[in-house]
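Taking the form predicted on its own, here's one chain by itself in structure tokens.
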Amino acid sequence: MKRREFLKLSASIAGTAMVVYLPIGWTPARSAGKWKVGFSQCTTLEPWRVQFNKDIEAEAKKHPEVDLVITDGQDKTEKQVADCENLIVQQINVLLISPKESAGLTGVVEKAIDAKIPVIVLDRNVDTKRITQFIGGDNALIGRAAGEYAVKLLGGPGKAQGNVVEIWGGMGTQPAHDRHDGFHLFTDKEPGIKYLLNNQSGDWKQDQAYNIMTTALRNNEKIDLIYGHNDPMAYGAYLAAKDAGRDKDIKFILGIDGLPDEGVTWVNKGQLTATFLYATPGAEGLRQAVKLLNGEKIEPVITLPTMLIDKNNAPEILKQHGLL
């Protein structure tokens, strides 16, 4: 396999803090007994979510003097607000969030901060500057990355030509936008290149993306390329197409997460023409709330890096994962 090679990544997040913020009157000192760091998960509906959390947890057991306290919102921006109420009654040491959406979990962060507990926010940002860091995958950079391997597919710059689906993530989150805006960046150049939905939203889910492939096929006799915010929504449409014996016609599904047993090994058998690496932020997260704890400086922003997988170097990253 060549060796990999990481997209480059923007030095800052739009909307973040760029200076660490710690509540007044906190300080790291030691608890009795153990650190206690608790974990708000948005859902564990999606596939990259379970292994965030799989992510966190594997790297707790590096770390016996924390006890990580995780829960689980159900999908739902109330039940996570209400996670985060009971993890300050508990007297958490740190919060680390991944919000359903920005808006309505703010408020409880603001409280979280106000009861002097460091916030570190994973993949979606909130919206106050008072975080002490967030640490994220470059969705906008995904995006541009994802709307110029369209462009390729469809014909090159200038002569690229096609009708596109495109599935949104969560139209609420802020990663679902940034991937539209960089997609789009490049394939609105491109006159000969058609939209045929407007902003469909999957919710980052496969059976909703096959509902709304399952529509676009039946409006449309031809669709050349599927641009889906994830993995199990550009697979859904994959799915949708196949049952409609159409699938061979739609060469190109793109998708974004780059999970070993889903998107690289969707790649690898050619149902996705490529994927981007989207990197959880759990393991991360963990290491840095004991750096914080610690004592130690940490950055207001870490972003993750990206890759493209496509039937190059899928193999590769399967054997490496003992998937092949």
Ligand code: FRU
Second form
Amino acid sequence: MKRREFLKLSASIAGTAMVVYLPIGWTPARSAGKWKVGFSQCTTLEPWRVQFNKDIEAEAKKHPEVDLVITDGQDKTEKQVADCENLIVQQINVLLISPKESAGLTGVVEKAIDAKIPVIVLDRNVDTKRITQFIGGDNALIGRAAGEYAVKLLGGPGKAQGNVVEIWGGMGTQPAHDRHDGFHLFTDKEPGIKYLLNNQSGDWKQDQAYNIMTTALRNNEKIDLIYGHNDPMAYGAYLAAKDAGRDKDIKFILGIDGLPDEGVTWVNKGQLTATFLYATPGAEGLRQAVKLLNGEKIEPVITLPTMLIDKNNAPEILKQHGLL
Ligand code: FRU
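Follow the form predicted on its own with the form predicted in complex with beta-D-fructofuranose, if you could.
Complete assembly follows, chain above in first position.
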């Protein structure tokens, strides 16, 4: 992957100096023989989450001083809250969490911090400023890039024409809102673009997107572009169009995640027009936890880079992963 291919990070994130929050009374665990790092994952139902867990586990293997405990919230807020409570009782040295949604997980994150456990939040945020670090992709940037790309596909700025189906990720998550807002910054300027759905969420799931799209196809004779907030949903929409015999009419399907054996493969087959890389924060999360426990300086926010993946670079990425 060439450096210049990465899209530029938002200036607001890239250039800001912020202070790192640490729980009152907390000190690095340098003298401890083995560090217990707890990672609360919200679900393993989605392929991106499975890759995320693989990435954090592979990184943990490089650190024999780390004892990594991973829990699976099974896509339920209550289960993930209970998992975190459990990790707090186990007196972990640091909590890594990738929340199912922001509001429902904020309380237990505060509870961990009150118990002097620093918290590193991964991918989806929580509603407190007391976390030590946030690591994730720049979803607003990805949304804007998708919006700009969509306008180009539909005829270019000032001339874009088309009926758009947007399928939202989880409504209670910041990534979904940022992906929506960024996209609309570009598409809302185009009077020729019409939106066919009113904020419909497929909760990041392929099967739910399939159902949403099946209904949209039934209700609309002309659909030009689909924007899925992640690849599984974009692909679910593609499958619905294919099953209705209308996949050839809908030319432009955009997704986000860019896993080689999913999004990139679908782009390469022409089933999706493009996707945007959304790297998992698994490996970086573990590295940052180790730095923190070592008493090294860490940044309050780490933003992972993204890139456009379309038919031009999909084959090269597949080759790099031994998939072509
Ligand atoms: C997996 C996932 C990804 C998406 C991310 C957003 O649970 O839905 O597909 O990019 O979460 O938080």
